[in-house]
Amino acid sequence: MRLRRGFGSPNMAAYMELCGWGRYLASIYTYGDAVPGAYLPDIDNAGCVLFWGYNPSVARLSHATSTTAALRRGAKLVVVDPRRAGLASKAHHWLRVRPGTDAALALALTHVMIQRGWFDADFVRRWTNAPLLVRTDTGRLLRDDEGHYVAWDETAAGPVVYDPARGHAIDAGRLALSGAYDVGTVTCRPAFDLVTEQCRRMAPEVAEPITGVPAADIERTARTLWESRPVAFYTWSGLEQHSNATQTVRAIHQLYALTGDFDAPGGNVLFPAVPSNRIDGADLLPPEQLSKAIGVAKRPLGPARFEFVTGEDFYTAALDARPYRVRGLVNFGADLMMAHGDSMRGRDALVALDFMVHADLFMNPTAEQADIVLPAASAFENEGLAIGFEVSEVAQSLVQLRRPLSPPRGEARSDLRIIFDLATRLGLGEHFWHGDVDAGLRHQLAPSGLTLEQLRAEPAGIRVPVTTRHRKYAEPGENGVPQGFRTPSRKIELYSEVLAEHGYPPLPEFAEPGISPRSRPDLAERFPLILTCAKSLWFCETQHRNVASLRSRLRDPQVELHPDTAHARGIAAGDWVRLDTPHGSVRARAKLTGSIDPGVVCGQHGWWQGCDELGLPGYPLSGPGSANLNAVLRQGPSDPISGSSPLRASVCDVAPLSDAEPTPD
C-alpha cells in the first residue's frame, strides 16, 4: 500500500469485495468502524458465540480452540451455515440457511427479539440512532433549522433536538422508540419504529420458506441470543460473496446492536494495540487521485471509496477502458484469475495490459500472463514482523519478529525486499528509508519501546503490557460529551442517512439472490439446485495442491450433495460427476452428506495444479476436463453497493460423467 500510494495510484486490486468487505468496510455504515474486523469477539468471556458464514476450523484455528474452551465452561454456540461443518456439529443451534438468504434470517431474529422485548432498550436509546425521527413524507431524518437531528421526548410530549457535538439536552431514557408524532406540519416516526415494521414483515413464519430455517428454530435461537448474553460474533467471506452482501451484513449488525454487548466484556471488543507508527503511506497519495479510483463513480460507497478495486471493475477497465484503460499491474502472490469468477475474462484482462509483473513462490495461471515473474521467498526464508495478533488481549500484547529457518533459494527475495528495491529504483527511496528495510522496521517499532535486536534475540516474541478499556464510546470527549461512534450521528446507525443520500435503502432489507431458482425461474428447470462453495481444510485457497503431503489428504476436487439428490441422479459416493451451471461445466468427485439441504450442493474453487510426486493430474482452466469452479461462475449480478460477486449463491445441476467424458483416473 505504501508503494502504491507513493507511486500515485488509488487502485489496489485485493478483491476486498470477496474477502473483507463485510468485516471491515460495510460495517462503517452502521458502526463507523470495522466490526467484527477490528472489534473482535471476546470469546474467552462470552456467554454466547455466534458464527455466521464462518468456519474457524478451516479459517482461524485460534477461534476454534477458544470456542471449544468456551463450550466447556458452559457458553452457548450458534452457527449459521448451509453446511454442518466444523464447530457446527457442537452448536446448540445450527441454522441451515439457504445460501444468500441470511438477511431474511437476521431480520426474522430481530423481529422476535423486538416482539418479545429481548433487547437492551436503554442501550438502543442511548447509543443508536433508533430514537431519531424520520419524516413520513420524505423518508428522511427530520432536522431543525440548524440542521440538528430531532427525537421525541415522551415525558414532555414534545420534540427535542439532538446535536452530535453536544449530545441530548435530556436524559436519553425519555426518548420514544415507537409511535407517530406531529412536529409542526410533518408527521414523523422514530427510526426504531420503522425497524420494527421492517422486521415484522419478515416474521419467522415468513422467513421459513425463504431461508429454509424452521420458524421454531428462529424463535429458540433469538431466546438464546438474549438469555445467554454477552454475545460475541464473527463472520467471514460466507457473507461477502453475494449479490446482496451489504444489506445482509447491515441486517446482522442491526441484530447485534440489540444485545447491547458492543465493546463490552464478552462482546465484540476493540482490544488495545501495542503502540507503533503507521507505515501504509496514507499521507503519500495526493488527494486529487482519490477521485480517479476505478469504480468510485459507479459505486461511490463501495470498495473504491477506500482505494480497493473490485475484480469486475478491474476487468472492465482493462478490456473496455471504463472509466479509463488500466495499463499495468504489479501483483504480489495473488492468483487473480483463479480467485474470482469469470476466470477467462480475467485472463483476457491480464493479456490486455501493457505490462505486468508478478511476485510468487510458484508459477500459476496468473503468473503465466506476466511479462516478468519475480521469485519470492517463502515465510520460512525471511523475517516477518507482527505487532499484535488479532485474537485476544493477550495475543494483542505480543510483538514477534519471525526469524528465517533457511536462506532463500536461488534469486528469491522477500516481498518486503522486492518492495523496497522497486521503490528505490522508481525514485521513491526517500519514502522507503532509502532502501533500508531495518530502518523501516525500526520506524514502525519506535513507539513500542522495542528494538530489532531485542526481538531477534527473543524469537518467541516479547509481550508489551496492554490493558483493555471497555465501552470506549461512552468515554468523555470534547466538552465532556461522550465520544460515541465515528458515524455522522455519533450513534450506531440503524437508519443510514449516508445510504439514503445515495439512493440505497437506509434500513437493512432482504433481496433475493440475483441468480436463484426464485429470482430466475427461467433457469430453474434446467438448473434446479443451488450452488455454494467452501474452502478446503488442506489447501490455502488456490495454492498447494502440488504439495504431496497435503494433496494426499484430498486427491481430487469434490462437490458435496445430499444422498437423496445423488440417488435421484444415479450418482454414488466417489463418482466423477459433471457440475453444470448456465456458463459451462466442471468436474469433481461426489461426496455425499446428509447435513446439506437436498436442494443445495457445495463445490470447491482453486483446482488447477497437478502433483507429480503422487502422479495426480492438473486441470485445464476452462473447457473439457476443467475443475475450475470459477470458470463457470460470473462476477455478476453483483451487490449494488460493494460490487460483491455471487460466488456462494448461484444455480446448477449435477450429473454423472458420461462414457464420452473420460475421467482423470
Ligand SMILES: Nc1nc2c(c(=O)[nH]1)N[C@H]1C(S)=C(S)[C@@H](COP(=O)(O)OP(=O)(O)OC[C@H]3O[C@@H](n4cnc5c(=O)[nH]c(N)nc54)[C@H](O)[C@@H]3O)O[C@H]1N2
Contents of the next structure:
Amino acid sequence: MRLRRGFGSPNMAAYMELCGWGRYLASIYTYGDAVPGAYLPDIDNAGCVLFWGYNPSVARLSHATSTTAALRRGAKLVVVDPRRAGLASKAHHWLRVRPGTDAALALALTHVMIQRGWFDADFVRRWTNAPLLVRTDTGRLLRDDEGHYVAWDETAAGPVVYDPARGHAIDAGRLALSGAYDVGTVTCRPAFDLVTEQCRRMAPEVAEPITGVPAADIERTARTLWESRPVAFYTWSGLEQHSNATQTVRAIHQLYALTGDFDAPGGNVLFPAVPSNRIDGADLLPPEQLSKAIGVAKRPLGPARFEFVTGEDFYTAALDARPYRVRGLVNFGADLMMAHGDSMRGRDALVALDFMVHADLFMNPTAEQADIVLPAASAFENEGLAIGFEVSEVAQSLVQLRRPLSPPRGEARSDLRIIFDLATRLGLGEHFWHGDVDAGLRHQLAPSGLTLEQLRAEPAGIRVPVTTRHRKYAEPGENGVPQGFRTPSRKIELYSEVLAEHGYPPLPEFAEPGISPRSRPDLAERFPLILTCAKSLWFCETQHRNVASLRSRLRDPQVELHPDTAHARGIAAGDWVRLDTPHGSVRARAKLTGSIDPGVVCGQHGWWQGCDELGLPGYPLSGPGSANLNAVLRQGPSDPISGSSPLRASVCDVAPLSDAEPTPD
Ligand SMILES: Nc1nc2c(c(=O)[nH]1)N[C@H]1C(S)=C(S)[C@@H](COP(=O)(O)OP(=O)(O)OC[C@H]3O[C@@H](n4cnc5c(=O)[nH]c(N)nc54)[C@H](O)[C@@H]3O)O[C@H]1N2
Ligand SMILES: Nc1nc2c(c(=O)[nH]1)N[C@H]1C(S)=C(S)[C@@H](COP(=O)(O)OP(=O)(O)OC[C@H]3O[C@@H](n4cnc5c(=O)[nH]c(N)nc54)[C@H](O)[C@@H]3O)O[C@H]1N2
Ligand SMILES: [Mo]
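Got the form predicted alone; any chance of the form predicted in complex with the named molecule too?
Everything in the complex follows now, all chains and molecules, and the chain you saw is the first one.
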C-alpha cells in the first residue's frame, strides 16, 4: 500500500470484493465501522454465536475452538449455510438457506423479532436512527430549517429536533418508533415504522418458499437469538460472492442492531490494539489521484472510494480502456486469473498490459503472464512482525516477531525486501527509510514501547497489557455529548441517507440473485441446479495442490450433490462428472451428501496445479479437461454497491463424464 501510494496510484487490484467489501461497506454505512472486520465476535462471553456464511472449522480454527468451548458452557449456536458443514452439525439451529437469499431470511427473522417485541427498544431509540422521521412524500429524512433531523416526541405529541453535535434535546426514551405524524404540511413516519413494514412484507411464510427455510425454524431461531443474548456474529465469504452482497449484510446488521449487543460484552466488540504507527502510507497519495480510482464513477460508495479496484473493473480498464487504459501491474502473489470469475477474460486483460511484474513463491497461471517474475521467500523464510492477533483481548495483547525457520532458497527475497528495494530504485527511498527494513519496523513499533531487540530475544512474543472498553459509543465526546457512531447521524443507521442519495435503497432489501432459476427462467430448464462453492480444508485458495501431504488428503476436485440429484443423472459417489454452466463445462468428482438441498450443488475453485510426487495431474485453465470453476463463472451481474461477483448463486447442471472425455486418471 505504501509503495502504491508513494508511486501515486489509487488502484489496488486484488479480490477483496470476493471476501470483504460487502460486509465492510454494509457496516460502514450502518455502524460507521467494520463489523465483523474490526468489531469481532466476543465468543468467549457470548450467549449465542451466529455464523452466517462462515465455516470457521475450515477457515479460522481459533473461532471454531472458542465456539466449541462456548457450546460446552451452554451457549447457543445458529449457523446459516446451504451445507451442513463444520459446526453446523452442532448448531441448535442450522438454517439451510438457498444460496443468495440470505437477505430474505434476515428480514423474516427481524420481522418475528419486531412483531414479538424481541428487541431492545430502548437501545433502538437511543442509539439507532430508527426514531428519525422520514417524509412520506420524498422518502427522505425530514430536516428542519437548519438542516437538523427531526423525531416525534410521544409525550409532548410534537416534533423534536435532533442535532448530532448536541445529542437529543429530550430523553430519547420518549421518541416514537411507529405511527404517522403531520409535521407542517408533510406526513412523516419514524424510520422504524418503515423497517417494520418492510420486514412484514417478508414474514416467515413469505420467506419460506424463497429461502427454503421452514417458517417455524425462522420463528424458533428468532426466539433463540433474543432469549440467549448476548449474540456475537460473524459473516464471511458465503455472503460475499453475490450480486446482492451489500444489501444482504445490511439486512443482517439491521437484525443485529435490534439485539442491542453491539460492543457489549459477549457481542461484537472492538478489542483494543497495542499502539503502533500506521505504515500504509495513507498520507502519501496526492489527493487529486483519488478521483482517478477505477470504478469510482460507476460505484461511488464502493471499493474505489477506498482505492481498491474490483477484478471486473480492472479487466475492463485493461481491455476496453474504460475509464482509461491500465498499462502496468505490480502484483504480489495474487493469482488473479484463478481467483476471479471469467479466467480467460482475465488472461486477455493481463496480456493487454504493457508491463507486468509478479512476485511469488511458485509460478501460477497469473505469473505466467508476467514480463518479470520475482521469486519471493515464504513466510517461513522471513521474519514476521504481528502486532496483535485479532480474535480476543488476550490475542490482541501479543506482539511477535517470528523468526525465520530456514534461509530463503535461491535468489528469493522477502516481499518487504523486494518492496523496499523497488521503492529505493524508483526514487521513493525517503518514504522507505532509505531501504532499511528494520528502521521501518522500529517506526511501526515505536508507540508500543517494544524494541526489535526485545522481540528478537523473545521469539514467542511479548504481551503488552490492553483492556477492553465496552459500549464506547456511549462515552462522552465533545461537550459531554456521547460520541456515538462514526456515521452522519452519529447513530446506527438502519435508514441510510448516504445510500439513498446515491440511488440505492435506504433500507435493506432482498433482491433475487442476478443469475438464479427464479431471475433467469430462460436458463432454468437447461441449468436447473443452483451452483455455490466453498473452501477446502486442505488447501488455501488456489495453492497447495502441489504439496503431496495435502494433496493425498484430497486428490481430485470435488462437487457436492444430493444422492437423489446424482441418481437421477446416473451418477454414483466418486464418479467423475461434468459441471455445465451457461459458459462452459469443468470436471470434478461427485461427493454425495444427503444434507444438501437436492436443487443445490457445491463446487470448489482453485484447481490447476499438478502434484509430481503423487503423479497427480494439473488441469488446463479452461476448455476440455479443465477443472477451473472460475472458467465457467462470470464476474457479473455484480453487486451495485461493492462490485462483488456472483460466484455463489449461479445456475448449472451436472452429468456423468462421457467416455469421449477421458478422466485425468
Ligand atoms: N483451509 C482454508 N482456510 C481458509 C481459506 C482456504 O482456502 N482454506 N481461505 C481463507 C480466505 S481467503 C477466506 S476469504 C476465508 C473464507 O472463510 P469462509 O467464508 O468460512 O469460507 P467458505 O468455506 O468458502 O464459505 C463459508 C460457508 O459459506 C457457505 N455458503 C455458500 N453459499 C452461501 C450462501 O449463499 N449463503 C450462506 N449463508 N452461506 C453460503 C458455504 O457452504 C461455506 O460453508 O477463509 C480463509 N481460510
Ligand atoms: N469460485 C470462487 N472463486 C474464488 C473464491 C471462492 O470461494 N470461489 N474465493 C475468493 C477469495 S475469498 C480469495 S481471497 C481469492 C484468493 O485468490 P488467490 O490469489 O488464488 O490466493 P492464494 O491462493 O491464497 O495465493 C495466490 C498466490 O500467492 C502466493 N504466495 C503465497 N505466499 C506468498 C508470499 O509470502 N509472498 C508472495 N509474494 N506470494 C505468496 C502463492 O504461491 C499463490 O501463487 O480467490 C477468490 N476466488
Ligand atoms: Mo478471501
